[in-house]
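Read the single chain below, which is given as structure tokens and is the form predicted alone.
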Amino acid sequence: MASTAAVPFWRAAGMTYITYSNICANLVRNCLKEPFKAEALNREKVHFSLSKWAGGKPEKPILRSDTPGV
């Protein structure tokens, strides 16, 4: 039988560790002074491509970004 006494607070709040980690990282980045803040925000950007497969071959990849406005 599992004990609930040792549950991390992020799990008790209904979050995953990734969500908790992203919230903490955003707070730290927002507390930085310039020029360090701009450098940290640039490192945060992520770009990736998606390819759908049809008939056993990949179609043209679509470039995606997780940053709004890009």
Second form
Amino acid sequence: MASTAAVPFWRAAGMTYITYSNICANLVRNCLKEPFKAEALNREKVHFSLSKWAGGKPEKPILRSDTPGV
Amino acid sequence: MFRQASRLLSRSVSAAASSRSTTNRAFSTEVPSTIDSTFVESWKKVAPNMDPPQTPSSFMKPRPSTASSIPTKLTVNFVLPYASELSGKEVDMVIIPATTGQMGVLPGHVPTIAELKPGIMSVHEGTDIKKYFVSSGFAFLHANSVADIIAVEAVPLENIDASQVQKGLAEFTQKLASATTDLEKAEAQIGVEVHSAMNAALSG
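What would the structure be for the form predicted together with the partner chain, given that what you showed me was the form predicted alone?
Following is the full complex, with the preceding chain placed first.
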């Protein structure tokens, strides 16, 4: 029994729900008034360090300090 | 038909034995009565010395009971990833922006799972109405008049800057017109929807 429910446009374009939800949240955060906007962007900062492994040893790590929505 | 029986029976015996030794599961006689009695009876006819296999529902805690009369208040739990906005608050009604339209939830609402679209959620308590703009999320309405609403971002309407909303709307409408790939079109469409919803929320 094939499901005939219409897929949302973002899923038809290959996007997952999480991506869609995060984009919506970022758009809302970008439209906030000033003290709230700074708080929100501060709260959503992510920092991560990425290192590729070669021959059983980690190579030099890349540090990424992304602000969201980039 | 019975050639396979000994293999199948010994497989389930060893599985039952190993599961009993490694984990302290309740014996099947101790589980709550969510077991299908006709299945248990036919099992006992085939293999009377073995306990019937357990099903996933026998490991579940019993569901909270539904009151026989409709409660007067709705209990709302409204959570965000970084904060718990409302926790166990008793209210009269909430109106949630479901993808199928604005949905009013009263105590005794039929159990529903609703996906939310960007829009206004209002919590009504007596004459008090509190409005939040929700970016997206889900609402779980349970049979016992408890509503769990989860959103990624929810802000009071006063915190939204109208001029930025207008700017964003214009920007994304323009992006939508000039988008080429499916993904670009989808992203621009999302931008248009979210900003239109914010616009409507601020002016409505």
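Only the largest set of C-alpha atoms that superpose within 1.5 Å between the two forms is called the rigid core. Numbering follows the first chain given and starts at 1. These numbers were taken from a predicted model, which means no experiment stands behind them.
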Handout entry: Y17 C-alpha relocation of at least 2 Å between these two forms, rigid core basis
Key = no
Handout entry: Cα displacement of V46 between these two forms, core-superposed (Å)
Key = 2.9
